[in-house]
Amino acid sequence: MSELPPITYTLEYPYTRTTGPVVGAFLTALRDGRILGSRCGDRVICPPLEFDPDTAEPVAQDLVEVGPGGTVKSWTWIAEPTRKHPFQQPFAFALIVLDGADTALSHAVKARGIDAMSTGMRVRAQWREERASAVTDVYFVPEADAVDTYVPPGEGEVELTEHLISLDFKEAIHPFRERFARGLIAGKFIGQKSPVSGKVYIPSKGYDPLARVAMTEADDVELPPVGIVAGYTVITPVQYYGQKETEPYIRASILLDGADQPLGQQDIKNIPHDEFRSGMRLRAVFRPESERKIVEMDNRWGSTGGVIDHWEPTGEPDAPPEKYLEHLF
């Protein structure tokens, strides 16, 4: 048997934040050229707040124009960036204290290697061409490397930052999982019965979460391409962010004739929302076998998407509520 390919899914959230009007401020500066800091007593913080960091206090608002030169504080090389960090090639993370502020902000120096670096060096803020109101528009140097650039202003105050939070991950599918998915890929339901509740699970999580112990392949039974609609809804997709359906469609959980749990998350494109009702008895239609794919597949909840092409009504009397009232999710 061929290995399944690892699971990879991506995680995004697209988040936009107000800044309030301290953050907002520094922002804008930034984005026109000028860091600014905040006057907390007799000290100027930078990276500017609206409250004195010792007492928590709300400060008046008193912003000062600080740097764009600094002394480094404390310094690391990163020997091998992250995807989310400032430069892809080695370079410093620093914490530098900037010409009129008494505190330290932490920032990127793009240095020529870690021989470059010193704690009591001078750097220097840059300019990126390229300006998104954001903490990233600016990178420090050391003070020889430093040219000074003109930087055009913006238009109008920042009020609100976007942030794309984007992560990737990837596991190897478990092996109830995979067993389940090579049972779609073969045209069959497998699930798993558990040995003390008798409970069938389909998709299995690989334990009985009533009798709280765990499953094994002697478990796994195989079950029928036919069952009852156990509950549905009708979504109106709304238009977030990922969203890929445009049309009303149904979610049906259906319930194959000799389980406990409904195989959930089904969709239903081919049925008319007004025929579609609990209590009907449907059967799976497999894609061809050279056109079954295991696409979407997770180890939480499983997935038929690319081996099921739909479900079909068999024309059966629909089931009496009993059979299904108790296994509705």
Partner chain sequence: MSTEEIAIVAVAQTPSYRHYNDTEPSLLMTLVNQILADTKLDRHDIDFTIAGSCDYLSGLPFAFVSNVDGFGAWPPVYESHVEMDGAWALFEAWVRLSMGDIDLALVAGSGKSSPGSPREIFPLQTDPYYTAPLGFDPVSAAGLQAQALIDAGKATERDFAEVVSRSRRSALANPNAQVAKDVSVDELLKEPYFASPLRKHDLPPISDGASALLIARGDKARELTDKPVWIRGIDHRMESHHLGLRDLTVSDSTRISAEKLGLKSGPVDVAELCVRYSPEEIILVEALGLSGETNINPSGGPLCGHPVMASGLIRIIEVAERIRSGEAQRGVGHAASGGALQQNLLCLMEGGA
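One more: the block was the form predicted in complex with its partner chain; return the form predicted on its own.
Next up is only this chain, free of partner chains and other molecules.
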């Protein structure tokens, strides 16, 4: 049995902030094809700051133009860019001291290859055709590859800036979670029965949280695809970044027969809201085997959305409240 690939998480959200007089002027200049630094004592700092980095004292808003040429003080080659990098081809991040500045600006250098990069090399700023009033409006190339372009000035001052904050990270899936996932692909619900308390957990965390004992593959049990609605919520979607739902739907916890823990976060979209109720007996209807896939699976929760097509009433009488009341939350 081959291992499932690592779990990839993406934490992402849009972020909007006001720029203030210094950052706003810096971003406005970038939009218009210029780079600004700020005078701080006998130094020129780029990018400009509103305070002295040595003393934290406020500095006068004395902005001066620097660059567009500069010298690379140090650099690192990015051989495998991610989707959030400024280029989707190998490039360098470099510390660049622009002409007229005394501090280094960290920025991207678009070079033909790693052999084109060296400490002490000269680079020159280039502006993108489509600019967003952001630091990514500009990038650098080796001076010999630079071209002069006309950058038409925009309108007004940049007072707001928007960024898509994103973090991707991975972790290996635990063996007990992998068995749960493979069970779903096979059309089965695989839980674990505690060797101490006898309680059955699905999806399991790999241990009995009450008896505080680890569980192994020998403790795996298969549960039937039928159970009781232990509780539910009618969700009216709030539109936010990444929201795909537009119509109200039900999210339910279903206590599978033989389980001591409900299977939570089950989406119900085919049963009228006014007919849905706690105590209902439901059956999982799996997607055709060729269409089953694991989505949003992690080591804390196991989504069934890519495997279960829907839940349907079994037609059996409702379960009495004492069967599910202790599982309400």
